[in-house]
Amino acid sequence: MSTNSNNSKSSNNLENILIIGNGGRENALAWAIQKNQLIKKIYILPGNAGSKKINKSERINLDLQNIEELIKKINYLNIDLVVIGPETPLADGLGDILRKNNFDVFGPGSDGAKLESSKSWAKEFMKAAKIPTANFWKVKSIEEAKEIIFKHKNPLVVKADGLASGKGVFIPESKEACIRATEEIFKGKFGNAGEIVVLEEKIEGPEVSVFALCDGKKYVLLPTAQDHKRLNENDKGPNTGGMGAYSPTPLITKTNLETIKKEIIEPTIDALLRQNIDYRGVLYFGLMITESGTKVIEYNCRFGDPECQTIMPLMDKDFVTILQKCALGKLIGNETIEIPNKLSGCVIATSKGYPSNYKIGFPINIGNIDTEDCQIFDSGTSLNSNNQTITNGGRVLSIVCQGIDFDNVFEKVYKNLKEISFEGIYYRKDIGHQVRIKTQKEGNN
């Protein structure tokens, strides 16, 4: 069971966040924390070269494996609240550590992150649960998965079991391609992530993302997002951990979140109570809308990235409030997040070869910027000996835009794309397709 302290270290006080994350994610719910004028200070631990151009941000360079130096560090600076962004260090049992010695914080103890650190765990909890999801088989064996595979009609979804960077599902079109992706994760692709591969039935509808803010028994909505997984135009390509993504995104309707809300987001609290985990966090559902209704294809214990990014700019200077609440398991249930009437949309840019191999260390190159309704989130981007922003990751930037429709919102996101350039820069030219009315030239040059 999750430890939760009831004797935190500064229950009353909001001055003085720490975020933990060094990508977009991070920098995005710094920037809706920093709204908050009770908010004197934000240190992002490690952060990234963007950290810093953020209001009331910090940086903080510090091993986070030495427990007790970070220990220190958070005493030191008087940390109200730890706000932990990444699923290694939630699956690590931070979060644990970090309440056992008096600390508000916001993510799932380990007992919790593995809704999303072990698919096969996730997937035999849902099937307890009675929460719609898609049959699927644990296997140990490529001959195991041989057998499964040829036994069934159609090509299986295969999943590497544990945390592979959003990288370790696999959409196959054949069965030979199945049993080709089932070789690959036993070899070690994903390292020990994949010493269990989960294949899964092939559902078809579109997927959408929704976030509950939970407290350990209550929560809150945030706005429903859709994000872009595929590297490519027209959803083709290798799986990436998200190219883009929009918000909220008009599949999901009042009638149908209501239903959501009945059919899986309460029962996995329930059922994660039944199990005595003390879940203080950010459930994120990856669902699917298929005509026998909306299943579950995922859960993630994190905000998604880039979601995150496209539905930060929509929060109201509450937010860190409600995050407090949920990590003191303080939620009275009627809490609401003010939302403007506004849409956001999101477009990443990569460095050339990703999700396989890429080369960083380029120069960033960022000309006229319209910033009004637009924000720009670094997530792989470091500072080189002459302090100039390089490319240091897979996914560098994050370009997020707001509007009256999808349409002026990707106007405006791809007007600035023409703006950032570095060698190799990569993106999507159709991200938001579903709910652009007009042919885009900017997205279509």
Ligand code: AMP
The other form holds:
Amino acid sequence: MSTNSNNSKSSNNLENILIIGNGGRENALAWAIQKNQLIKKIYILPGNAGSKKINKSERINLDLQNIEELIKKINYLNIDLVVIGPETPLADGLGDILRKNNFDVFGPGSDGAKLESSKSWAKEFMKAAKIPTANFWKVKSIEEAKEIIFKHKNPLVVKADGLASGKGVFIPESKEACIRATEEIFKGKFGNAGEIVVLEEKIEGPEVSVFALCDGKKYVLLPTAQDHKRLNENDKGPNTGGMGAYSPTPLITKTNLETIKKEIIEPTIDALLRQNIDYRGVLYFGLMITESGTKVIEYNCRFGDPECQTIMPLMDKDFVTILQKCALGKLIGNETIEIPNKLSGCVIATSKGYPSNYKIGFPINIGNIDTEDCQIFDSGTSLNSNNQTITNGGRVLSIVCQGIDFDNVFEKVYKNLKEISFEGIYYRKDIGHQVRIKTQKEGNN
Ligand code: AMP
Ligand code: GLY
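Please give the other form, namely the form predicted in complex with this ligand, since only the form predicted on its own has been shown so far.
What follows is the entire complex, opening with the chain shown before.
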């Protein structure tokens, strides 16, 4: 069980925040958190070139493995709340260590993070709690896998059990390709993450993302979103971390959301409680709306990227107080986040070659961009010796805008994108195609 101390150092102060992570997600969290007038300072560890542009924000650098130094720093900076962004430190138990040292942390312990860090654990968890998900088989050898693959009429989805930066899932077209993918995983393509393979029945339907901020027992939902995982237009090409998103998604109606709460969200939190897992953080439900109902494709123990960059501009000043209540285990359950009468959309500008090999180090030029209801969150950037922002990752910038309808939103996003350049810049022109009417695929005009 995660150790959630009852004698945490906080006296419900909310002045200094530490966000751990270096992506667009963490910058977007900082951007939403600074809206609260109580907040004095937001430290981002390590952040990226864009972090310092966010009001009240400052980057700090420190080796996360050096726990002693980290604890000293958190004490020295009088941090009231630590928000852990990425899955790896969560899975490694950073939340547990900080809580043991009496800090207030938004982010589950390593026990809760298992929902993401072990796909077989998550599938068994869902099966036991009768949470709708695709049928699955956990295998430990290629012989076991072959037996199951050949028994089925259609090729199965193949997944490495552990964390593989979103690259450990294969959707083969043939049984032979299933076997090849399984062999590659067992041969060590993803290191320890591939000691177990999960084979899954392939299900079909649109995918949506739902986020619940949890305090261990209660939860508050964020606006829904839809990500675009494939690299190319018309949802073709390899899977990526996410090429763009929009929020909220009309694919989840009010009625549908009630069903999702009753069949998926609440049974998940109840089942965590039954296992003595005190989950204080965000539960990310990757869902597929199939003909036979909505099913869980995956859980994540963190905010989605780029969904987070898309949703954060819709948050009001109370967002950070809800994060704090989650960390303290003190949600009342009736908290609401006032959502403006606006919609939000995000397109990711990537480096040429992403999600495979790509080069970094190219200067980024940003021209005359519209800043009203628009944000640019740096995702993979750094500074060169001339203090110039350069590309430093596959996903480089998150271009986000809000508006009254999705045509308006994406018109602004793509207009801003035309003002941004770096060598090899690539982005999808059809993000939001599901909800755009007039301007479909006009991104490049
Ligand atoms: P995951 O990392 O488990 O979310 O899988 C990555 C992507 O693979 C998902 O977003 C889906 O598009 C696809 N996928 C995963 N599992 C299945 C499944 N059982 N059936 C169909 N597609 C799947
Ligand atoms: N947008 C997908 C993810 O964060 O896993």
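In this text, the rigid core denotes the largest set of C-alpha atoms whose superposition between the two forms falls within 1.5 Å. Everything numeric in this text was worked out from a predicted model, so none of it was measured. Numbering follows the first chain given and starts at 1.
- Once both forms are fitted on their core, the CA shift for residue 271 between the two forms remains under 2 Å.
- For residue 125, a C-alpha deviation below 2 angstroms is recorded between the two forms after rigid-core alignment.
- Once both forms are fitted on their core, a CA shift of 2 Å or more is seen for residue 188 between the two forms.
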